[in-house]
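The chain below stands alone and is given as C-alpha cells, in the form predicted on its own.
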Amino acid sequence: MNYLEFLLMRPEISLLSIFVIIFLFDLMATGRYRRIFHGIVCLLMLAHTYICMTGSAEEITLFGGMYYNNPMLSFMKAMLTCGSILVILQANRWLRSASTYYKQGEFYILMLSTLIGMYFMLSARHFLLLFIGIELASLPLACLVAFDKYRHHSAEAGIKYILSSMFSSAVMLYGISFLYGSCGTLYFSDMATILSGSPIHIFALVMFFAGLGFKISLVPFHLWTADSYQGAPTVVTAYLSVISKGAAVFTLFIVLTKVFANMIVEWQAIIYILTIASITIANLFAIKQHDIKRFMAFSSISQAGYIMLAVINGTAHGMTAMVFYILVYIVANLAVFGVIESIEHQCTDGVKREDFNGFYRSNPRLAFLMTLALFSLAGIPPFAGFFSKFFVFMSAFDAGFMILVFIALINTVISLYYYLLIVKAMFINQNDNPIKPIKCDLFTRISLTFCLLGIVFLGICSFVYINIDKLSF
C-alpha cells in the first residue's frame, strides 16, 4: 500500500486535522481561553469548508477502488458541512450554559466523528469502507442524542436510538452478507456486474434497504424518530433532522445506482410503496402533535418520503434535484431548529405548539422567520421550498411515476394546513402572556441569518441548480 495516498483524502484529512486540533485545545485550554472556543471552532470550520469545495476538481480512487471522490461528492461534503457549521452557531448559547460549559470539547468531537463517517459513506466503493463509516457517523450520535446525560428524557432518547440503530446496522449487515456471499466480492463495480436479481439478491436489497431506511426515517422504519428528537437537545435533533439524513440519502441513491443498476425495477417498487407511506402516514401524525419537536419529527419524516421522489428516478437528474432539494431542507429546517432553540431558553418544560399563541406581538422578527421557513418547507412560492418540491416532482415524473407525483401534491396540500397551524398560532390566536422578548447572542443571529437568505435566494438564483447539474456524478 503507498500510505501517499492518503494525503489525496484532502477532506477527511482536513477534516481529522481539526479533530486533533479541538482535542488539543480542550486538553490544555484553561479560564479566558475556554471562552473563543467556539469561535476557533467556527473558524476552523469555514476552512474546512473552503478545503472541501476545492478539494477535488477531478476524479480521485485509492486503495485499490475502495475510496473514491468526484466533484459532485466534494460539493455534498461541503454541504454537510455548512450544515454542521449552522448547527455549531445556534449550539453557543447551549454550550455556555452551566451543564454544559465544560463538554464543549466532547461535544465538537462527538460531532466531528459522524462527519468523518459520513464522509466514508459518501465515498466508500466497497462495502467493509461503508459499513464503517455508517457506523463512525452513528455511534457518537448516540452520545449526543443522550448528551444531556442527567435529562431523564435525553437519556431515554439515547436508548431508543443507540438500540434501533443497533438492530438497524445488523440487518443491514446481514444483507451485505448475502451479497458478499453471492458474489464474491464487496466491491460496488464488481457487485453490480454480477447481481441479476435472483431471490436471494431481492433479499439482499430489501436487508440493505431496511439498514439504511432507519438513517432516513421512513416508514415503517421511523418508530424511534418522534422520541429521539424529543428527548435529545435541540442542537443534536438538528443535526439529527438534516446532516444525517442528507448523508443517508446521498448514500442511498448511490449504492442504488451503482450496486444495484440491474435491479432497478427492484428497488423503484420498494421506493414506490415507502415513499407513499412514509408522506402520508407522517402528515397525519404531525397534526396531532403539540410538543413542537414531535411535530418537527413527522415533518421530518414527511420531507424524506418527498427526497426518494428524486432517488426513484434514478439518473444524474435525480441526483441534482435530490441534491437541491436536500441543500434548501438544511436551511429551512435549521431555521426553524433555531427559533425554538432560542424560545427554549425561557420554556424550559419543551415547546409546545400553544407556546406560540400571540408570539407576533413579543418576536415579531423572529416569528416572521419561522414563517418564511415553514412555507419553504410546505412549498409554497416563490420561496426555495417551492422550487426544490418542483424539481423531485418533475424527477418523479419524468420517469413515469406520474401517480406517485398526484399522490404526493395531494399531501402537499395536508402538510400545508398543518404548517399554517402555527403560522395562525403565532398572528391570529390570542395570547395574554406570550412569550417573552427574546434576545439571540450573535452566533445565533449569524446562523438565522445564513438560513434566511437561502430560503429567500436560493429558489430565485437559478445559477445553484444550474451549478449543481453540471458537476458530474
Second form
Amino acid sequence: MNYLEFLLMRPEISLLSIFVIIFLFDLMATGRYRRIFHGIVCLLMLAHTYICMTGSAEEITLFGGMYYNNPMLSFMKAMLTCGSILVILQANRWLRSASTYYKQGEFYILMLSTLIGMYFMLSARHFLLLFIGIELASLPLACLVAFDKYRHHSAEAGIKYILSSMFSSAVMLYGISFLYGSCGTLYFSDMATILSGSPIHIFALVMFFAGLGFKISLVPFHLWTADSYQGAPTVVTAYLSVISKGAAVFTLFIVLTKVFANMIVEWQAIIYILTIASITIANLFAIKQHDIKRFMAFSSISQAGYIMLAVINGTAHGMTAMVFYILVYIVANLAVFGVIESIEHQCTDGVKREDFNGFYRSNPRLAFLMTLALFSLAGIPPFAGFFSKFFVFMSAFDAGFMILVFIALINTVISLYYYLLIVKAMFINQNDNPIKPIKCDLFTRISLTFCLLGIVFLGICSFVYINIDKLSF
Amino acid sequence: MIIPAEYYLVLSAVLFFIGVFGFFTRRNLVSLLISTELMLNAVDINFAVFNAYCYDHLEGYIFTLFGIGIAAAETAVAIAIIINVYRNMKTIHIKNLRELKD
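Since the one above is the form predicted on its own, can you give the form predicted in complex with the partner chain too?
What follows is the whole complex; the chain from before opens it.
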C-alpha cells in the first residue's frame, strides 16, 4: 500500500489539520486567547475553502478505487464548507452565552467531524466508505442536536434524531447486505455492471433509499424532522436543514447514477412517488405550523422534494440543476435562520409566527432581509430562488415527467401562501409590543450580508450556473 | 454436516423484523435502542453469511467488523442522550416525550 496516497486527499487532509489545530487550541488557550477563538476558526475555515477550491484540477482515484475526487466534487465540498462557515458565523452570540461558553470548542470539533463525514460520503466509491461517511456525518450531529444539555427540548430532539438515524441506517445496511450477497463486491464500479434489476436488487434499492431518504427527510422518512428541528439549538437546526441535507442529496445522486445506473426506471419511479408525497404533504402541514422552526422544518421537507426533481433527471444537466438549487437554498435558508437566531433570545417559548407581527416597524433591515429570503425560497422572479426552481423544473421536464412538474408548480403556489403569511405578519399586522430593535454582532452581520448578496446575485449572474455546468459529470 | 446458508438468512431476517416490530411497538427508550441493535446485528449476520458461503475474499467480514464498531459508537451516543433525557425529565418512557408539539 502506498501511504503517499493519503496526501492526495487534499480537502480531507486540510480539514483534518484544522480539526487538530482547533482541538489543541481548545485544550491550551486561556483568558484573552479564548475570546478570539471564534475569529480564528472562521479564518481557518476560509483558508480551508481556498484549498478545497484550488485543490484538484484533475480526477483522482485512490486506494484501489475506494476514494474518488474530481473538480466537481471539490466544488461541492467547498460549497458545503462555505455553508458551514456561514452557520459558524451566526453561532457567535449563542456560543458566548453562559450555558455554552465552556463547551465552545466541542461545538467546532463536532461540526468539523460531521463535515469530514460528508466529504467521505461524496468521495466514496465503495459502500464501506459510504457507510462510515454517513455515520460520521450523523453521529456527531446527534450530539449537536442535544447540545443544550439543560434544556429538555434539546435532549428530546436529540434522542428522536439518533434513534431514527440508527433505524434508517440499519434498514439501509440490510439493503446493502443483499447487494453484496448478489454481486460479491462492494465497489461502485464493479457493482454497476452486475446489477440488472432482478427482484432482490429492487428490494435492496428500496432499502437503500430509506437510509439517505432519512437524511434528506423525504416524506415517509420525515417524522423526526419537525421535532428535531424545533428542539435543537437554532444554529444546529440551520446546519441540519442545509448542509446535512445538501450532502445527502449529492450522495444520493452519485450513488443512483454510479451504482444503480442500469435500474434507472425503478429508481425514477421511487423518486416520482416520494417527490409528490414530500412536496404535497409538507406544504399542507407547513400551513398550520405556528412555531417558526417547525414551520421551517416542513418548508425544508418540501424544498427537499423540489431538489428531487433534479435528481430524477439523472444526467449531467440534472446534476447542474441540483447543485445550483442547493447553493441557492443554502443562502436563502441560512438568511432565514440567521434572523431567527438573532431574535430568538427575546422570545421565551420559541419563536412563533405571531412574534413577527410589526417586525418591520422595529427592525426594518432584518425584516427586509427576511422578506427577500422568503421570496427566494418561494421562487419569486428577480431572486435566485426563481432561477434555481426554474432549472430544476426544466431538468425534470427534459426527463419527460410533465405531470410531476405540473404538480410541483401547483405546490409552488401553496408554498407562496405560507411564506407570504410571515411577510404579511412583518409588514401589515399590527402589534403593540413588537420585538425590540436588535443590534446583531459583527459575525452575524457578515454572514447575513453574504446571504443577502447570494440571494440577489446568484440568479442574475449567469456565470455561476455556467461554471457549475462545465464541471458537472 | 454443513448448515445451509438459507437457515442463516432466515435467522437474520427474523431478527431484523423483530427489531423493526420492537422499534414501533416498544414504549421505552432503552428497548428502542435494543431493537435497533437487533436490526444492526441481523445485518452483520447477513454480511458474514454471504461472505462465508459465496465468496472467498474478506470484504463481507471486514464490513461486519466495521458494522459492529459503528453500532457500538451509536449505542454510546444514544445511551448518553438517554441519560440526558432522564436527568431532564426523570423518565425514559416515550409518552413523556411529547413536549415538542404545536
